[in-house]
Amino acid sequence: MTHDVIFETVKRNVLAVLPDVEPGQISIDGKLSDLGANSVDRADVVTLTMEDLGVTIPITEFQDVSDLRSLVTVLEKHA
């Protein structure tokens, strides 16, 4: 699976979970926080995104995770 259908799965499930964004906001150099997203979104954006991808990785994993691109290089590791 390539970097860029990951990121579009990513921005995908963004877009779902925090409907008051417009497509043109992310950006994989973005943060989730600063597109309003809270704990319980960003859990529910790793959540869906790690389902439409058919992977399962710990959380622990994600400790790292700054921005949509670091979020894009654990997904893609594991996918």
Contents of the next structure:
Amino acid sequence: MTHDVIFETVKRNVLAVLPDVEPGQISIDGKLSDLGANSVDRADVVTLTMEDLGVTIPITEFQDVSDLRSLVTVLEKHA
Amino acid sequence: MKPVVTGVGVVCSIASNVPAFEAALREGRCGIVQTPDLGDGGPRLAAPVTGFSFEDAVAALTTLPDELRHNALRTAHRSPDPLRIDLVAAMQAFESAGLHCAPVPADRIGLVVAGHNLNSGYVHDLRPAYDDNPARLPARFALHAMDTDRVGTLSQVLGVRGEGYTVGGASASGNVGIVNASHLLAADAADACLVVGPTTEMSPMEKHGLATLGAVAGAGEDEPDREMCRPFDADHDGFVPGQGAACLVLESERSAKSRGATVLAELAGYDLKLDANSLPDPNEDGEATVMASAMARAGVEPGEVDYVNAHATSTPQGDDVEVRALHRALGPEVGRPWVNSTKGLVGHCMCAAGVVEAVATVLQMRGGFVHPNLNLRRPIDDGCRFVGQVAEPADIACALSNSFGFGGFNSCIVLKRRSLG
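Could the form predicted in complex with its partner chain be given as well, to go with the form predicted on its own?
Let us now look at the entire complex, which starts with that chain.
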């Protein structure tokens, strides 16, 4: 699965979890917390995206994720 | 000083707000419909909330500040509908009490969510996803599975920072919450307290279990009759589960006066007592005792009671025992007050029932009517003054509202009409 497809999936779930965010605000170098996401919102984005991509990744693998790029990288490794 | 009611809110099968609820009570509208057959011998009737849109319901609260409404949409964006229904009812009550424009200090507002086992249906519905792959559980699952998610979410939206928790007493939970809130006010631990009767989302297992106890109408039947919920009728055959939430704002009179809040009614008295009994069977002594002592605490004689909102779920044993207890508590005056059961219209809203019925009582008191006992054709008693199949005009200065619960919970509250002010 390509990096772009994964990023688009993440983006769709960010919009589902954060109703105030506009698509244009989401960039690969941005952070979920800068978009107003709290820790549970971030976990929601991750679980929804894992389900969409059909992958299961131990939650510990996300501990070093700091921005959307690093999130997509972890997902990409398993997709 | 007695606590007063300064705000009310409700969402149930027959109404999405308070004015619509009053109109539906007057009309005697019934929210009971047939439900799909799960093939487990469980209930085939229910009174569900239909057509609920959280966004539309929040948008309809036009006098609340935009920021509060936006906060509600944001905070409960991922919440299950039962919680959102509670939140809308609480926001309605908050608005009707004017807490947004003439506030009470945030740490002097309490929040009592009157119920327990509220999310079994939510947990049940996610079981297949968990069995398929545990990682499919939503990140918020642990939060949403807890009853106290209602407390946390409602407090965040409404900015409540005083004392708060869930309290429970099975089907008497609503009244247990009202009693608890009046304790908070009496102890001066709060100036105002929201009591939320929460949407109780049972799983099919619990509904089946209630059917096993013989408590549910039309369980397992192919084509159950929608009129099967008939409290106080000789053909009563069990209750119908209802979906809904309600909220009362109880407040000290001092606080209400200082804010210039409209007083809708006075909580003149109450009693809450256990039967020392773990079983589902009701107890005449226990029920008569709480009615009598609630009246005594309110300084009300049986001859001053104008209306009784009965617990009356439409089970033969429950209705029969309550009628006998009414005779005991009211004595020769038993034929004086009007008696009806809101459960005939909205079903049994389980933990929320007591608060839904307290709101119904306040509305009938202020609106000068008593709602029908829709399906009552052959009353089980000719001593009580049951309302018939249409609403009646009624001058209600003083009312009782009963709630009883499995496990020996007996409760009665006394509401008195108050002038505007």
